[in-house]
Amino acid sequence: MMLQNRVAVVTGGGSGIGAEICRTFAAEGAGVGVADIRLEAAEEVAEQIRRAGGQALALACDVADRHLVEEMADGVERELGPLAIWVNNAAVSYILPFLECTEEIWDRTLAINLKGMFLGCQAAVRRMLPRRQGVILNMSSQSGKVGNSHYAAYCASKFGVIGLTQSLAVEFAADGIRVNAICPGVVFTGMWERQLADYARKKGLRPEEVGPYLESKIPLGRLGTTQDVARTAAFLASDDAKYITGQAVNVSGGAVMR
């Protein structure tokens, strides 16, 4: 197992992409903190995690919200252990012509994409640095490697999210802290099926047309998987990529290369 006696928070852990890092770490070994606003989906993960044989804790956290995040990771560490690996995956996500950008929805995103991902990443460091060893994977986007339109608070976040990763992995490098961003392509979670109508209006395409459209633009021919990205997280959380760092790893079908 990659990942055998490890403890791993993973925030948005509820549903969509972190829902299953928190199923694919627990089946690498790890004991999981499932952290999301919403208690009630965060539970369920867990239980399905102590289901198949797993070790898993359900907390609510709001990633803006230091107190909450410090309050979150304590209680990971007096229930679970030392912990050893970090996820930031918490996101919003919004898609409206710019002038249409409110400040509120700016706001927002920005204090849930990026705020959230400087409060976890303080809270990280803080309980790492004693034993000068963790990992620490934060969630940027293919949008955080090449801007697109309607998306402008969205690709500003994941855009700083490879900003402060590479800033982290530089600071924290000598203290045994390895800091990278994963940059994951079209997945359809919960979240792009709530903006798949302003997506095809964008564009000016039926629902029905948005998949197809979407798969023409990736060479691989196919949209992507949680499961793709999961096992990218599992990797980058191992030994196996103990040399790795710094990095922004696209995980697009080839999308984008860059």
Ligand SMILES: NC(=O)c1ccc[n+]([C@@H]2O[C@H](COP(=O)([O-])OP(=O)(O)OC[C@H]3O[C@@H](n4cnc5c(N)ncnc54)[C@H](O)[C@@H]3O)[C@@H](O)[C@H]2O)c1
Given for the second form:
Amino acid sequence: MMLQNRVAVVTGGGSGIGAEICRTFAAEGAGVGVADIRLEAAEEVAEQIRRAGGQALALACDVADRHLVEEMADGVERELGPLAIWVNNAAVSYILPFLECTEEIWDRTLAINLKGMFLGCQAAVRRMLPRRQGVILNMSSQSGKVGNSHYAAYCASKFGVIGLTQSLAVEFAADGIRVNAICPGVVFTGMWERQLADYARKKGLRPEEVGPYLESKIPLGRLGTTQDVARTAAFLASDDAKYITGQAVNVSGGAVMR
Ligand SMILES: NC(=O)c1ccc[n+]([C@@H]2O[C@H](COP(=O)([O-])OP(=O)(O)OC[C@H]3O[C@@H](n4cnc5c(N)ncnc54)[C@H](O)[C@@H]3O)[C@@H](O)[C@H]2O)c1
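Now that we've seen the form predicted on its own, could you pull up the form predicted in complex with this ligand?
Then the entire complex follows, led off by the chain already shown.
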């Protein structure tokens, strides 16, 4: 098993990609803190893991609130042991024309998607430094590499995630802490279900045409799956990736190549 006896936190672990990372890490031997703003969703994932014989703890946490992030991290360490892996995954996404992007939407997107990563990274680094080892994974996106219309706030936040990742990778390399970002392409999770109609409107498509349209843009010919992303996360979190830091790894079927 790749992550035997490691303790991991995954924010936004209650659904979609985060939930799959939690299940994959647990199957690879990690104890997992499933953190989500929706405690019930986190509990469901933790329960699935325990039923499968793994170790997991559900925690309520709004990643945009420093106090709650620190409290969550303390809770994981109290129950599961010293943190070795921290996955900043929670995010929100809105597709809308730039001039309709209100300050409220901008602030909310940046607060969760970027400040949330900053707070998570500080909580992780503080706890990893004394043991001089740890892995941080920050969920960016193909939208962290390439800008797109109707997507200004989300793209700005995901580009920011890569800058944060590179800076911390350099600052803490000598302390044994690796920091990488993951850049998935389109994965049909709850996030996409909620924004499908807005995307269809932007492209002048019917909602049922969106999937085939998106697939037609992907060299490998299909959308991503939560497993595609979770397997990459498990690799990057493991010692197999011990020479990899400061990277923003595309998991997009060849849609993005930089
Ligand atoms: N689905 C995609 O196509 C795709 C593509 C590229 C990147 N991503 C990124 O992958 C990550 C996971 O996305 P997903 O598709 O699984 O989304 P999702 O909406 O299915 O899951 C996001 C989870 O984050 C939680 N969350 C939201 N706000 C929170 C907060 N303030 N504090 C704590 N938890 C909060 C939600 O409750 C939810 O469980 C995100 O960072 C997203 O930007 C997704």
